[in-house]
Each structure stands twice: as C-alpha cells, then as structure tokens.
Amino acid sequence: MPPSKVVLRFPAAIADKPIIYRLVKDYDLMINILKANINPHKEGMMVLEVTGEKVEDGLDYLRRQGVAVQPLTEEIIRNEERCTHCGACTAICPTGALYFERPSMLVRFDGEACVVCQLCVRACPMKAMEVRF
C-alpha cells in the first residue's frame, strides 16, 4: 500500500484528544506527520502521510471523531501578478501560511505551512489564490 497524503481538520472540542496515538495503536497505521497546527481549545489542522493495512479503516474512526478527513491532492498557489499584498487574507489563513512581513509589508505566502484548507481562496478580494490539481 502506497503511503496516502490526507488533510484532517479538528473541532475545537476534540483537539486534545489522543487520536493519533489511536491510530497507530489500534489501526496499525505508519504515521508521518507533514504539517500540524493544533492548540488546545482551538480549531485544528494537520497533514499525514498514513501507510498501512487499515488506512480506510483509521481514516473511518477519524470521521466517527468528528474529523474532516480530505485526500490532499491539490495545492494552493499565489498568482504574484494579482497579489496586491492588502492583507485581507492574512488574519483569515489559520495556519499562518499568508502573513505580513515587516517593516516592508509585503505579505507572504509559505507553501509548507498551507494546509489547502482554501479560506484565502474564496477571501482574497483579488482573486490572487488559486487551487492547483
């Protein structure tokens, strides 16, 4: 079974939930966590690289959970000749991937800490962030 990507999105009630450990434990699943945003009380988000016998099976205990389990096949990316760097989208992102550089004000956009979840794509008055398939 080749490893498979996915996006998981946490209410705010059960991110301090053990529920990875429950993975590995009772799915037998290999875990490689690629990117993570948890706090506690808070909205969470991470992105695995799952492998295993069971992955269907874990992935099904996440929904049970009240996971949102997503396949991560797209990614975002920031049309630079639209961008206009206002910032509207910076406050929005929940992982911090667009954020104000400063003094200088630009806004920038850090691909590894995306996790695709496409709020800025809809926010952006722009128009500027685009899913790619």
Partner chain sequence: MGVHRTFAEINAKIKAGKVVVVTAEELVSLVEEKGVKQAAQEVDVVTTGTFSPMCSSGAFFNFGHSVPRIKFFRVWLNDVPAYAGLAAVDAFLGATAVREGDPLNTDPPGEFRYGGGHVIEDLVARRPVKLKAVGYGTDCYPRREIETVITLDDINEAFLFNPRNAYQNYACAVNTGDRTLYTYMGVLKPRLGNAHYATSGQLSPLLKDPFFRTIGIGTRIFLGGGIGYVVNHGTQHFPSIPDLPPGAVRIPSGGTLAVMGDLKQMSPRWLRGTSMLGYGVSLSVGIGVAIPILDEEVCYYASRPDRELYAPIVDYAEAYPQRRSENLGWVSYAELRSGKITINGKEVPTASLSSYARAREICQILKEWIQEGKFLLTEPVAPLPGPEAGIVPKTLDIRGVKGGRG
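So the form predicted in complex with the partner chain is up there; where is the form predicted alone?
Just the single chain follows, nothing else.
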C-alpha cells in the first residue's frame, strides 16, 4: 500500500498532545513527517506520509481530536521551457526535491520528494514553478 500524504492543521489546545505517538502506538501506522510548523499562537500544521493497514482509522482518530485532515492534493509542476537553470529554487527547497544534476549543472525536480511548501514558486525569477490543484 503506497503512503498517503496528508496535511494536518491543529488548534493550540492540542499542540502539546502526543497525537503522532498515538497514531504509531494505537493504530500501528508508519509516519514520515515531511514538514511541521507551530506558529506563535501554538496552532500547528504538518505534512505527513502515512502508511499502514489502519490509515483511515488513524485519520478518524485525529478528526475526533479536533485536527483538520486534508489529503495533499496540490502538486508543484516545473515548466521546463521557462526554466533557465539558475538554481534559485535549489537553495531554498527544504527536501532537496529541486537539485543540481552534476556535472551538467541542470536543475532537476523530484516530484515524489516535494512537500508543496511553495517556496520555489516565490523564488523562481522565471516563474517556471507552478502550483496545480
């Protein structure tokens, strides 16, 4: 079963609770945290890959705890014709999904490693990176 990518948004009231631990312990899920952030108001956002037989049960548990659960349905698309291989996107990509291929020094994009943080969209001077829903 391929991993499910989901976006979790949780309120401040549960930011300090071990919700990911419960997914692993109670639902026997394998979790890969791709991105996580807690803002100054203690509201949180996480992007996860979730694998296991009880994925839906685990996601239902999160919803009962007050966590908003959404499938990661956005994706980043690279317009090859617009890209000049300047590398502005590679410096800010947190997962290494955008990287220089050596020795050619061409920018390459690994969509599977992308967490759709959209930093590359803002960084690209040629507007070669686009968000698709």
